[in-house]
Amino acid sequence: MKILLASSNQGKLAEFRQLLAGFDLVPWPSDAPSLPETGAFFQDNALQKAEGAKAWWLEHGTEAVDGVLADDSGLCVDALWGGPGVLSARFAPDLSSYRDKNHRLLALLPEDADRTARFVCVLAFAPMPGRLHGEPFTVSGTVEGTLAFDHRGQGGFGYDPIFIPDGYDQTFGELPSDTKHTLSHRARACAALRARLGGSS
């Protein structure tokens, strides 16, 4: 199955290539427009991006694909009332590096604050007309954990170096990628997607 991945995030593309091995993933072109994400919930944004990418590809696509996959994901911190949540990608827009963004996020938490948090991933899949039947749908994955006190590790991307999944004492930035890919929010959402698509590849 050939799937257009509606994301320009290179970290996500690398993860999806591992998590969806067996599927032929077509990356979102560098000259393609940014996709809308104005929803209040991860599901809203994922569907917006999938539908927007599908419409653009039907007019401008360079090859036939069976469907379009979009991801909306983020870090939800209990002490920040669930933030940054759907605004995770747009948190601290004045800072260019995630190391700096991570330091700022951690600085928002009082020393005695509850450090529980979770990563959430919602995937939206939109079948292409004439290729697959059915309506767009979403699947999701969540991983619970706590926030570290500092940015730790060089692996992963985004908020990975400050998130410690339950049952471990290392952040996603420190854990081997093979371990992360057995328990991350994106891994769980991809497993649900495979199940929904019937394991086709």
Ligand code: IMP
Given for the second form:
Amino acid sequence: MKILLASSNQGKLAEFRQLLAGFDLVPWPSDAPSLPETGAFFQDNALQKAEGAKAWWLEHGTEAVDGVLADDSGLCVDALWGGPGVLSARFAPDLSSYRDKNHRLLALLPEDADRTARFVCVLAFAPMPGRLHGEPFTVSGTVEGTLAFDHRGQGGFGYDPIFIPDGYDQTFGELPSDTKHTLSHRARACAALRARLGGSS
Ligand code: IMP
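Instead of the form predicted on its own shown above, give the structure for the form predicted in complex with this ligand, please.
All chains and molecules follow, beginning with the one already shown.
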């Protein structure tokens, strides 16, 4: 099955290549427009991106694909009332590096704050007319954990160096990527997607 990945986030793309091995993944072209995400919930934004990418591809696509996949994800920190949540990609826009953004986020938490947090991933899949039947649908995955006291590790991307998944002492930035791919929010959502697509690749 050939799937257009409606994302230009290089960190996500690297993960999808491993998590969706067996599917023929077509990257979002570098000259394609960025996709609006104006919803209040991960699910709304994932569907909005998948539908937007499908419409654009129907007009400008260079090859036939069976469906379009969009990911909306983020880090939800309990002490920040679930933030940055759907705004994770837009947190601290004045800072360019995630090392700096991570330090800023950690500085928002008082020393004695509850440090529980979770990563959430919602995937929206939109079948391409004439190739696959059915309506667009979503699947999701979460991973529970706590925030570290400092930015730790070079692996992963985004908020990985400050997130310690439950059952581990290391952050996603320190753990091998294979470990992240067994328990992450995106891994769980991809497993649900495979099941929903009937395991076909
Ligand atoms: P969006 O889905 O494009 O709105 O952006 C999601 C943002 O959440 C990313 O830019 C990262 O900052 C963060 N994020 C999502 N998934 C992960 C992950 O697996 N590790 C670290 N950060 C993530």
